[in-house]
Structure formats: structure tokens, C-alpha cells
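Take a look at this single chain, the form predicted on its own, given in C-alpha cells.
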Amino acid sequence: MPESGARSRNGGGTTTSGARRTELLAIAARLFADKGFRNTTVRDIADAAGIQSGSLYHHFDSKESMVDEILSVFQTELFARYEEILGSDDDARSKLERAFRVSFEAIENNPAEVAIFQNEADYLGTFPRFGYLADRNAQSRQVWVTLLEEGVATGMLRDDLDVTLTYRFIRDTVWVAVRWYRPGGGLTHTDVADQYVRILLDGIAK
């Protein structure tokens, strides 16, 4: 295989080296999802990728700067997507189902990424390079909160409404999910968000 940037001997065309990171990136991910990001070494990167682990050098100078990528650009596109639905005309109604259905699809998409947030924003929060996951927390606390809040001010919600209790359950439920959906499976992400929707606006009393 050739490496990254370097031109194919059988004239096959050129290997780009950020298609290479891509490359990269998502094996990097699988492995901090399955062993933890500190159980999973620069020598098991590049062991799954078939490389040696100084040509891993050559596109990123450590462990640390691919969970940063990794982390970085999947919150960047998942809140932008939440971002749309605050700011769209739909209903109160329809912006939370929106955004459950937003969720589930990130977590069918991207479990690699939601398990490792889910698994290592802590521990990564200490240093200081990450302090934005602290940051992305907030603005996840906040989406939902909006979007509750709107719902009881527009009669959609009760208005006795505990709305950080009734957050603080959206989060638990919701992106633990990662730790038993599996893509493929007998429910689709879309039908698991519509479940999810069902129970948190209408209930499960007959």
C-alpha cells in the first residue's frame, strides 16, 4: 500500500493524504471505542492500519491529537444540526422529535464517536487541549433545555414541568443508547427515536 501522498507504481493514480488520515482517524476510533483510549497505543494504530508506527507520525504527532480530531469534528457537525432545529419555524413539538431523531442517527452513524465521548470526556477533560468538551456539555444542556422550555411555554409541555430534571433524563437515556444499539439490527435508528419520542411526550399509561 502505498503511503500517503505517494504516486501508485502501476500508474493507479495518487493516494491523498487526507483520505489516508480519514483512513486513519477511523480506525483510531474503533480502537478507543472498544480498549479505551488509554489502553489503545500508537503501536495498535498502526498495527490495524498495517503500518509502521513512525509512518503514523507522519500524519499526526500523537494519540492525543487524533481524539481531538475525532471528537472535535463530530460535535462540530452533530451541533451544527441541533443549531438548524433551534432555529427552524417548526413547532415546539416537532423541534424535539427533531432532535431525538438527530441523536439516534449520530449514534447509528457515529458510535465510535459517541462512545468515546461517552467513555472518555472525563478523563480527557483534564487536560487542557480538551477543555472544550466541558464546553460542548454546556451547549448540549442548553439545546435541550431550549427546546423543553419552548415546549411549556407554547402549552406543547405541562407547565409544572421539571425541565432540568426532565433534561437530565433526556441525557441518560439517550446516549447510553450507544452501549446497546447495533445497526443492523431489528430496530432502526429512526424506529428507536420514535419510540423514544412516544414515551418522553405521550407516555406509556394505556
The other form holds:
2 protein chains.
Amino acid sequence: MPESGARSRNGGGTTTSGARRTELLAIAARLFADKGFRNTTVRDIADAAGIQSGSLYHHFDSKESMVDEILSVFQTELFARYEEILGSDDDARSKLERAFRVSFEAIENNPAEVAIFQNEADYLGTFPRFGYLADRNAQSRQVWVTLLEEGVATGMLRDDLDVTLTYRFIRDTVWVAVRWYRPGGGLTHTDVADQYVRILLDGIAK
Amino acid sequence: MPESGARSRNGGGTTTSGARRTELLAIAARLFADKGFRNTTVRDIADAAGIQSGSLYHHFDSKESMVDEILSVFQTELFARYEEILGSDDDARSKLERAFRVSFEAIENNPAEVAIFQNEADYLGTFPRFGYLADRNAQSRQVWVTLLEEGVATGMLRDDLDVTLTYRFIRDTVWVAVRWYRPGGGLTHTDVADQYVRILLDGIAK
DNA sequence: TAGCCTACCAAGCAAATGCTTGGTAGGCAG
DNA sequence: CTGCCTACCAAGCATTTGCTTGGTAGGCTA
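Starting from the form predicted on its own shown above, please give the structure in the form predicted in complex with another copy of the chain.
Once more the chain from above appears, this time first in line as the rest of the complex follows.
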């Protein structure tokens, strides 16, 4: 019984596109971000969407494939931006600042995706299916380390900088902000990026 | 049937002291830190301890009371140190540095407890029993904000500093290090504290 | 109007979960 | 020797979990 020409169905019988699908993914992303992946049940997602839990399996193979799609789509977009910065011919300082801004933009526009990656990457990474998470991690490291080394080489950053430690410092500082930053609050993501760049580059001492 | 003079039993029949108890708490803390509280089952804990899951209930009322004891004991110790610093008559810079050092010491000596607090405080805080977590959070904020304001007042820190944002910056940066810092690796907690203080105070620019 | 499509429901299953119950074994004090 | 203590086991219970199954209803298209 081979599949005929259905354009939005795969072999397993679940859909691979459609507005409702996208909507369900957004609902799931929010819950995964708020309660954690393992602690969000398919019934939680279904309730939030106003349908029965079984109906989710019309759209998706499994709960796992939902996070998978959420994370991979987001990361593809984010890393395209990083690569664009790396390839540009701005000076080292501008590149660093733009990397900060792109990151805080992601927190502004995709807080759920950022939170899920922060909280669940370690766990999900233990499954072969999510091997790309480790690759993205390495890629992110490569981006920041390259920018920092360029900064040191051009004399913009301190010569005695421990680039690896500084990378971790920046990575942690930037992404953890997703825990408290709320779009529409008193601070815009641009404000935060500006202040964080300033603290990082110049410090808080007089 | 009133309780007679048993010294290490409470009304419910569970123990309140003992070496085995402490051991079980340490095992549970490790698992809670690694897999999260909700994703650690009582059978996980029992397996790691080499006993049956039911046997845990000889020592503890519930899984919840295990985290409770883990967190409250740890925080009592940690905050005693912060208060000692606040009350000392060091200058503002020394106090800030000492607060950093105390924090990284906690990461060195109690990584599991730090990780649990970082990851589960939001969730646990929704239960009345864990109301003290929010209090500790406010107390921590008070400590750092006081130190920062003292720094600004004495002319050690920039006048234009956004103290609240800086507090969040420091808090996030320090505690998130528990995710990658491993005791016994190339860096000691003192190394990390030194470098982080340096970056924070003086920045990474030349 | 026949045929296939999307989107869902209602019911249920096997496994895993936190916790309870009744009981056992060894040790130490009087 | 008696009695109470600590530390555990074996079995099971009610609930929750991810996922499956068989079916329905409305819409689009040839």
C-alpha cells in the first residue's frame, strides 16, 4: 500500500507542515521551556491546545520529535547569523558587539527555544538523534573563540586574556539572561546587550 | 500512644539523624543535581544506595523532604558566610572579592546543592513548604546590591552603574559556572574567582 | 459524487511513578 | 533473656506516563 502523492504527509502518517502544526509546536515550546521537557506531558500540551493527547500523534511521531523540530529549526536560523558576522569585514570590536546583539535578539524573539536549549541540551544530547546539539555547541565555541582571538590579535583585547575561560564567561552570561529577561519589560534587549558589552569590555571599576 | 524517649525518631516513624541518613542525602543530592528533582525517581536513589525504594521511607517522609533538607542545610551555611562579609570592616573591593570567593568555594565544595538550587528553585518555590527559597533569593540580592552600592559610594565603582542589572550579571555569571566547573580539573576555584573578578572589575578590553 | 485529505475524539494499554504495608534480622541496654 | 532500636526487604496499590487503535466529520478536487 504505497503512499500516493500526498504533499504534507510522511510514511508514518503524521503531517510535516501546516499552520496547526506550527501552532502546536509553539505551544509545546512554551511548556518545554517553562516546565522542562521531561516534566511536560503530552496531555499538558494537548490541554493547552484544546485537543486530546492522542490527537497530537496525528501531527508528530513522538514528544521527542517535537523538541527536535523546535531546536533544529531555531538553531539553523541562529547560526546563520553568527556565520554572517564571522564572514563580515567589520573590525573585531564591531563583530563582538554584533554577536552580543544577535544573541540577545534570540532571547527576545525565541525565549522558549533558548531556554529549552539551555536546560535540556545535556539530557537530549545523550540520544544519537540529538547529536547535532553537541555539534552546535562546538560551533558556538568556535565562533566566540575566533572573535576573541581576533580581538587579541588586533590589540583590542588584553594580551593576557584566557580565551577559553572568557568564552565560557560570555556564553554563560549571555544565555542565562533568558531566565530573567522578559520582552516588554523596562529593559529592551538592546539595552541589555549594550550594558553587558560595556561591562564585559570595560568592567565595572572606575 | 505518645512517643517515648527515642532520640532519632520523629512522630512519623522516620529517622532525623544518623550516618546512613547523611549518606543517602548525598546520594540523592547528586542525582537531583544530575537529572533534576522531578526526573529522579525514588527507585533511582534506592538503586544508587543499594537498597529497595521502600526502605528510603524509613529515613525520610517523602522525596520532597529530601530536597528540603539538602537545600536548607546548604543555604544556612552559605548565607552565614555572606553575612560575615557584609558585617566586616574590609573596604568595598575586598568585600566584593571575598563574596566571589565564597561563591566559588560553594561551587567547589557543594556542586550538587548549588546545581539543585539553580535548577529547581523556581519549581519548588511554588510549594508553601519551600517559601524560604524566595527569602534566600531576596537575601542574596540584598547582599550583592549592598556591596555594589558601597562600591559606588566609595568611588571604587563607576558612578553610572545600573546596580540592579549588575547584580543579575554577577549572580548569573557566578552560579552558572557550576555547569562546567569540575573540582580537580586544570583550574582551581580560586583561579576562576580571580579571573572572574578581574574581568568584572576591569573588563577584557585593553 | 467518489475519493482522498486534514484534524480530531474516545478508549485503552503497558510501563513507570511515589508511597504504603507488614514483616525480618542484627545489635545493644537493662 | 527481654525489649526496643536501626536498617532494611518484598509485595503491591493508585495514579500518571507516552503512545496506539479504530473511528468520525468536514472540506477540496477530479
